[in-house]
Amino acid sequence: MSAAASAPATIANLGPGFDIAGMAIEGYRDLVEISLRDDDVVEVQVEGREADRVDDTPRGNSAAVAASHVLRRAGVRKGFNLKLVKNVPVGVGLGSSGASSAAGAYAANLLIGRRLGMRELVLCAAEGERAACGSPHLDNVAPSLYGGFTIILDIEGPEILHVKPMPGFEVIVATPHVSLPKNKTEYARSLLPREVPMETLVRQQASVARLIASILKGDLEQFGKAVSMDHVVEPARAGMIPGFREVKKRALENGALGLSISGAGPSIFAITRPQDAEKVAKAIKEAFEEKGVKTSITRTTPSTTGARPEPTNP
């Protein structure tokens, strides 16, 4: 018997919402299918895009951690076989370690017969986040597992409020080919401030008061606006992405409602209406070649479907 999940790309952050605001995107699903063992090996297979970098041993691969954890868990005590197709980008700030996590938790609870609620599904997913990043994140495999927006109120509960997302936007997604460690979210949180001014703190929890307001009230002015007001994490990151600040002048002259970078990058991300989006993703393509740098467009959608369960090969 096996079972077999995918989950949805996500852009963690959205802004001034450092680890605890996500959301969900339609374009990209990891997909992981799943059957026990009746001994306790684990055997791991790793096909898709940019399978080469996705490590495929048991403790190092995010989506048979997070299965080893919801299986645990659920008092099962067998190995087993987990085949991982890679369709999000791996590397550049779209939760591709969170959306293989996510599939892995859901695929093995499925594989069970549902034995854990969401909540358990999100500490077991956050535990290969931990195993892909170094620490168990939650703004990537939370919204990855529900859909939509989601916001975490309390990370040890952990306490998650799931939004649906308001209708009548797009997401602009930029990759620049730059080079970055290959430890980049570890390299991107090295660039964090210690300590900021109480000046700034106060203006952050600001930015934060106006994304999750605007985001309950499905009020898409306030949301773009919101994210474009981050006055921590992304300054401390623009010089990551070569031209970052005259890249979101430009988007933002063009009919953005609001851009910032996409978890810890490189990927930059900008909120636009449908009719503004062709606008708003050449002045982001444009903006960056005049700094030499080339770059990847996509555009896509908020995803309202997070991890689903999917047919398995005969």
Second form
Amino acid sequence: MSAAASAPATIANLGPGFDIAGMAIEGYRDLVEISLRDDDVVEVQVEGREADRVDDTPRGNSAAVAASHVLRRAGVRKGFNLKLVKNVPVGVGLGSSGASSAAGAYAANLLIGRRLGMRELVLCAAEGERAACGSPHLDNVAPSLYGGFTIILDIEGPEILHVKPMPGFEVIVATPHVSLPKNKTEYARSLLPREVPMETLVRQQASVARLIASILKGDLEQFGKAVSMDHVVEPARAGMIPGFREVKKRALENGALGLSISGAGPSIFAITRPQDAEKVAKAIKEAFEEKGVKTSITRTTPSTTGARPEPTNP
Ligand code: HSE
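Right, and the form predicted together with L-homoserine of this protein, after the form predicted on its own?
Now the complete complex, all chains and molecules, led by this one.
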């Protein structure tokens, strides 16, 4: 018997919501198929357009680590065969390991008759994140599992607020072609300040309040504004992305409601009304090109569907 599930790419942080806010997006989904074995061996096979860029060992593959945690937590002491179809671009800030972890955890739970609840799946998927990038942050795995917006209210619990995105906006993702250290997330986290002045903390709290209030009220303009108002993480990481400040300025001048770095970068994302999307995408591309940076642009929308069951191959 086998089970299969897919889970979407995500944008973590959403500006000021470092490690607590995230949004699932359409366009890329990782797919995991899993079946139990009679012995305790774990076999991992990776396929798909990003397969070459993913660890396929049982302890290094985030889908397999997440699935192992689900089985262990449910008391199932068996090995498994896991196939990951890797579609989410790796290492660009779109929650690649989070999507694999979410799909792995969800598929494993389907296989055992949904014995675990969603919050437990978040914890198991976070272990997949830890295996892939060194820290078990929840802001990619939560939206990948739930879909829509998620806000982490308590990390240990975990307690997660899940909110359906307001209608009427597009997300432009721009991925600059820059070379970064191999363990990019660890590197991007090493750029962050160890301490923040009290004055900055107060400004940042106001931005986080704006972000969460806008999400709960479904206020698109305020959401865009909040995304642009990260006073701590974005300034520390902006140097990873050549021309970031100019690109942001030009996107906002051309109608973007907000722009920030997607997760640990180097992709950036802009929030726009659909009628402005083309103009904003063009402005971003041109601003990067003027700095001599090639960029891939994707126009997408939030995904209200998180991890979901998929048909298994007979
Ligand atoms: N919140 C994390 C970070 C996301 O910005 O480092 C990384 O995937």
